[in-house]
Amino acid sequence: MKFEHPAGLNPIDRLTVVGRPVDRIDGPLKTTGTALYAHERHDVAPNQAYGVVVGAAIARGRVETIDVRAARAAPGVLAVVTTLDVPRLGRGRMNYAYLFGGAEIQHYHQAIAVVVAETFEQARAAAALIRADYTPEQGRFDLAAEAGHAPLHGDGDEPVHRVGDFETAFAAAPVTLDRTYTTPDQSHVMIEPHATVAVWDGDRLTLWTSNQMIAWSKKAVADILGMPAEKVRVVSPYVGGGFGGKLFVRADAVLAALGAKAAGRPVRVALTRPLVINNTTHRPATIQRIRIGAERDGRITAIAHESTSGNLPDGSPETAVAQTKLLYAGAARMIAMRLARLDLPEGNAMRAPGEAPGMMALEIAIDEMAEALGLDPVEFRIRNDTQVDPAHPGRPFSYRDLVGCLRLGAERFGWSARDPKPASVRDGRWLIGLGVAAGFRNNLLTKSSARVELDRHGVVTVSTDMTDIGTGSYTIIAQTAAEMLGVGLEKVVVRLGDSDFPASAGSGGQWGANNATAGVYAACVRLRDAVARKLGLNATDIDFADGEVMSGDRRVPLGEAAGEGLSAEDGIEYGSLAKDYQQSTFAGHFVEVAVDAHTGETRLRRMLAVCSAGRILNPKSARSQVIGAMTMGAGAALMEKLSVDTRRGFFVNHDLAGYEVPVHADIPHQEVIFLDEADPISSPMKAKGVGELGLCGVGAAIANAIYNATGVRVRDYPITLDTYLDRLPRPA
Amino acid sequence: MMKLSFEVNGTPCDLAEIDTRTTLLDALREHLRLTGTKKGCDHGQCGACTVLVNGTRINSCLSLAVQHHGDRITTIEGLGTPGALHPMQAAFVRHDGYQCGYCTPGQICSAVAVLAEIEAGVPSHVTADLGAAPPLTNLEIRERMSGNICRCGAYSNIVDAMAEVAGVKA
Amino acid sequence: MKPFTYERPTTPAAAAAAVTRRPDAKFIAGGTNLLDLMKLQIETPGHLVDVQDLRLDTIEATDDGGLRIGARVTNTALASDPRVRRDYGVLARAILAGASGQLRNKATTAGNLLQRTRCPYFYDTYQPCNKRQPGSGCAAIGGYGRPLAVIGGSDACIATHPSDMAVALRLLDARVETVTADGTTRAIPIADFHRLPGDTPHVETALARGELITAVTLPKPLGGTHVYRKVRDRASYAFALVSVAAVIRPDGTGRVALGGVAPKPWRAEAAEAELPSGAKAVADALLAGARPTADNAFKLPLVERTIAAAISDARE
């Protein structure tokens, strides 16, 4: 189905199913820890070995030999796959670290063998015995030291975007703005480790793994092991988290496939907690100079926002700057950015890529500007909302509500109570404020297929590669296919995960729900014309309701319109509207903070979004997303730290004591509100993503909230007590 | 190698040969194949290996098999199944207290430990008189269960799902 | 992990002499931070004493008024009796401040002495360690050094001693008494108990070989208010930047401890003398010859306004 026009009135605006906040259908499997997840599947091919990831010791240079003599003769090693054994492997195409194969060493912790043993035990101490020598080169690890002379890159044709001339306006300006911020590297730390089973067929490859992204990641399996994509199968139906740190095949996969040829045996891999931070990707660093100029009624009339990030040879930047295009009026604008060639290990996506950053830059800008124009932080925002792509003003927003956000969320928080002179309200030993911050993140249309059948019983069952990792997918799609065909959620089985079914557009971007959805969609309205084929009814006059088709006076329950089962494919694909309209999702962040006035430690108290994000298709696991990314967004801005030992060239602080996340104890209540609205322009759902949007932003909320506590404006982040404890003034 | 007898969710489990070397976790997991407990860093740093033994909730990464001989272990298959929830377990699905699903496991031992914790008395960090009973509030039990890691972030929930089973307001 | 055998021993002499027989031998209680260590091949023992079938897990009234605490003793156990909670509530709340509830019912308190250090190049084997490799250099010093000693460190070693109950007992004067294999016993102070660095980091306390902990005693209460202030990152499981130990009497004099600081729990008793004089005095004595690192100077001033704010809820 090709999703050209904006879409009319169709059975998904029933609303009898989707639209609810229904229990997720998997719940029960997963609070009983009966949902199976990579390493868990004893279930898939006996006699199961294991491997162990070997990690090297050196950030750049070259492995010259690798003894294996003592780990081979260790007790039940049946085999070890050293990078020498093998010619460099390919890479996955949205990959810069090669993963395995020839002496070259781009990034400490490079997987550099594997040991497969009969337990784990064994693995683990054969691994242990593993002896590398190597030949270091100098490496380059401090971004700041080469952020000075790091080339431009562009993204897209432009090195730079412009629109008008911003240095004669910001130099017209009566206020402006000149600030640098910095954001630190983070890792993704999903609770479960990359893991993998790789079975061997012949030349065929199973891999039961933990990803995102089946289809890329299929392909990318091929490409790295150098045989046709028909060969390889991926499964990963429960996903113990992701965060984009599961969007691309990894040393475990890679590693599992090649110990378990060697050793001739199934063979099951998880990274250790060190190698899922120094051997997988990470959220690069960024350092921002944001300016506005702005006139003196509030208007903004000078934009500028450049960032500068690093990857290895041939990545790519953290695009740090996207929201700027976007987010606020402005007639003169300049956006860039810059990339350093690091050899750390490589940057790549992690949860709302380039937002999640840029946003917790600019909206401490936008919090200055305010300030300094003596005018409400979210009055100032109101005052510079733009309906309208402003590069391109004659390409408008599909729906745009950041102005009711952040009414709605000032009004719901009682923002109208804030001391907006800081450092002004202290309760007890704690001295409290409030921030705000808009929340903006992109909503991307991705093509997405799947099968529905319907069987005799009435049951229906769709078949999908779209995976779960915690979002809700299996859920609203069972809504979907539900709403669609007019059962309840309890005959609808969803399967998922798996790339024998149809490519979806997976997990990423916070693109899943509102694609792979319109894709069950699409293969749901294909269904009902094969059912009204067979009924011999017009597919135009027909209604499926209550476990029945309707037509006229006719009713017909399903299972027996199915016959002996009939089953259909189809997806979405979109032409031009993404092209016509810009489609975005909008909130507005709340935050209240206390921050201990001797130590400087912030706690939060209060935490509010409000949401513009299309029709909520499941408000129960959409809360929970946007709740889960303001908990991310709590730990990127008091906590999260990748810390980088610029000598060395390795992330030191690599397991969850040193790298800290949010706890229980970080976390008040959290409030969600979704503004009751439906994007006609997005998709026939009318949906959008919130799995990120609930991220970006909330860190300059946080951030603002400290200032209006304290007086003291921190622009590097995390913003933990010793970026700002000699500013802080002393109790009383 | 070693012998190894313990009872599991009430039902007697004899290892007839253990490696010294393996965890409570790996003989859950691996041996057992009770893959309901989970590792998430093996090194005592998330909570998701959380089980309770004699009725106390431990990480099961940090402790080995052949310590455990004679004891009486409870994992998260223990506490309920699909068809018959334990009323956290429920709490946890009405309340949406998980996301991935990975952490849940853990998060669900210890919120069952922790009501029992707080109902025996065992003070927190946050309790602020040693000498009374800890109260049941909030702030106990998010205090309390911050040995176990979300990454998803729903801890929010995890609070309401806790609180609805112990019979107070969050 | 490298292979070992197993025993558990029933008397604490048995276990001593297990453990003295074989110098790759070593006592496992909770285990928290051995297994954790051992996973990464940083501890390598080749046999195990298990010391969980000694008692060894009851507090009983000493003669002189205090407190005997078996090396068993949970860190739960202690933290929530009676007697600790209401007499040593310094060293409750120092205990409820460490790790997580899970690792809290198993740690013990002899364990929780011996805990080794959190310094992430010590946690690295790739990584040079002096502590963890004598001889083979310090990567901490001159790298990241947030989380690490501005005091009593040297040029081998920089790490700080984790434990937050250890900072209580060297302020409340506890003794750790310990068994040798051919039954001798001793009671060794607990400023005596942890070593500094200088140029055997690797040396940790004053434990001979295979002498086993059997208990940690307290001298009868310290009057005055219990406090322990714990500064970190986020709100619950995670280690001190900074702690302070104090017991503050109404006339303000008292005692403090720092965690986080040092390679031991840090005191000195001539610092206290200063308490009346206000909390610049005390962390200028207790700090005197500090040598922070660019990342940790940020402690110096913090354990001032921590220990202002220990202080000031003494107050209250």
Partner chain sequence: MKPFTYERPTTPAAAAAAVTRRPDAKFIAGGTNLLDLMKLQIETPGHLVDVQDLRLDTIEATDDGGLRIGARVTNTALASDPRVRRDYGVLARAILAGASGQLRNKATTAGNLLQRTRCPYFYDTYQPCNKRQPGSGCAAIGGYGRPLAVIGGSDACIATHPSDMAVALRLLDARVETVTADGTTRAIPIADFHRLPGDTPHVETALARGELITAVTLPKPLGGTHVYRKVRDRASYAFALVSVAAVIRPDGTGRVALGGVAPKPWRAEAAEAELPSGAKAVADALLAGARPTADNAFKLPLVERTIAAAISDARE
The other form holds:
Amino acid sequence: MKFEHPAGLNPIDRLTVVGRPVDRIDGPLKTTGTALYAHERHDVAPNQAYGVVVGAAIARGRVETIDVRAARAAPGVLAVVTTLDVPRLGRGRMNYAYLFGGAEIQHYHQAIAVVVAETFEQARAAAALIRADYTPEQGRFDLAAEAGHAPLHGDGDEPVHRVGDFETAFAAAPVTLDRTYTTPDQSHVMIEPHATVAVWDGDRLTLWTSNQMIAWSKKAVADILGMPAEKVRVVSPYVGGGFGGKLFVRADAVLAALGAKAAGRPVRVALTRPLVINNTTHRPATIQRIRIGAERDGRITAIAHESTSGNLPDGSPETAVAQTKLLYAGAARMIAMRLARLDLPEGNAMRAPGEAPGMMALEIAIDEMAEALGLDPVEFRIRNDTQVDPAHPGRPFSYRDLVGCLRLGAERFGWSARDPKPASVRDGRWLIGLGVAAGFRNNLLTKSSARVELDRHGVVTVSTDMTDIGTGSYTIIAQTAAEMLGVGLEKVVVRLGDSDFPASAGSGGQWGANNATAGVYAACVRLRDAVARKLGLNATDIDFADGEVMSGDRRVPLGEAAGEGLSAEDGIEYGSLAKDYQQSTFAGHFVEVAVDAHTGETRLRRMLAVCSAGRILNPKSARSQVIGAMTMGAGAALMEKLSVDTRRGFFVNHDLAGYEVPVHADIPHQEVIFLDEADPISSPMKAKGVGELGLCGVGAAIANAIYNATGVRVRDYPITLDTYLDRLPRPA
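Return the form predicted on its own of this protein as a structure block, the form predicted together with the partner chain having already been given.
Next comes a single chain, given without company.
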């Protein structure tokens, strides 16, 4: 169905099931270990063998020979496939790196072989016996060294986005700011590594894999392996985290398929943590220059944001400037990105790509500008709010309440008690500071479909290839079907993550919840029509509630109406809606930190996020998403950094001992508030997404709080104590 606004009478608006804080229906399966993840699928095929991937020991060059004689002779080995055995394979949808095949090495730990054996231990031992000879080439691994001559990279058709005359307006502004900020390379480090079980049945391939986007991956596997898409099936009912690192097909899937073909057996492959970090994708580092000009009353008149990041040839930049086009008013604007060619592992999507690192810089700059103007940083943000797209004044936001987020957040957090003078508040040996930042993430509209079946027992079964990456997709999809068809959640069965099901939006970009449930809504509308036709009723005159179909005085149990069963399939499409309205989500992030005056140790005491994100489909799972994102933002601010060996071109700290991440126990108090709103233009669900909004801006709020606590401004992430220890005020 094509969604048009206004949508008219909408059964979702009853909110008897949707909008309720329902427990995750997959929770009992996950807590009892009965929700099987990709590498645990012993049940899908008998006689499975194990594959171990071998990565390249150079970052750029060629592999000349690979000696596999000792590996093939090792106990239990069934097959060895090397990159020299097959021609270079395709890259698949949106991949920038070649995953396998051919002699060219693009990056460190690029896969050069897979060893298949009866047991994992045998495969691992045999993989260690492989010897490869390389011809290394000089690579480029240092973003700072390459940034000065990195070419502009266009966003669409324009290499530089301009509105008005920035240079003139900036030069004329009474108060100006010109600062440079940096963010490092970061890794997704999801709990479940990339893993796949591959099974061939003649010329048909089935992959039980850990992947966020089933339809994308089905086509990508077909393209990479050069086979018809209809002969590929991808199954991923449970995903143990992805954060964008599993949007695309990676080496585990490709090499499991090749290994299974060579061994004549089903093969399971899981990437080791070093391969997850160096073989798969990561968030690229950025160097960002921000310039702001304003009148003395705080009105921004000129704003420019330029970002440089690196990637492989044919890769794309980290779009860290995207939010600056939309977040604040300002008549004169200039936005630009540069892309340096680097021979590091592939840079690609990581939770809130673009906005997450972009807000880390922009929201420090906004605080610095507020200080230069002598304004409270909350008030400065409010004065520069806008209800229209600044670059297209005729295009309004579908719904925007950033001001409401900031005002409510300031009230609930006790912002009025903040001392604006840095390093003024102490609690014993601790320096105390409060920080704020706006949050912003666009709302993306994506076609999504589902199939809904009704049986004679009144049980509703929903099938869609949507995935659940720990976000609660099973639950909100069940809530949608229950609301639309008037049944309890116990009467709904949800089947996800199978390419044999109708193609959904998939999980990523914060678009999954709104679009996937809208696709289920569309299928339910069609099923309601089918029920009405079968009963000889007008679809506009019936209601579904309490397991019955009702029209006037007539009441028919839903199972009876189904007869031997009914099925309907449909999807949601949005037409020009995304062009007619700017759709975005907003937040106010508030943080309290304590910094040890002697050691520089930083502790997070309190965090608050106030979110404006349309209708919240399930407040319990949405809160879980936001506090997880806030914790991830704390990691980005204080500890997460992939350290680059700029001589040999790889990430040195490629395990969870060297790449540190925070946990919820590091933060004593986290609070989330959702504004009570519905965006009727976003979809028939009137929802948006929050999974990435909770991350965008958090890092800057922490940085601003550290400045308020210490008087030391750090513009390079992560803010580790060595970056400011020598500048702390002397302890009393």
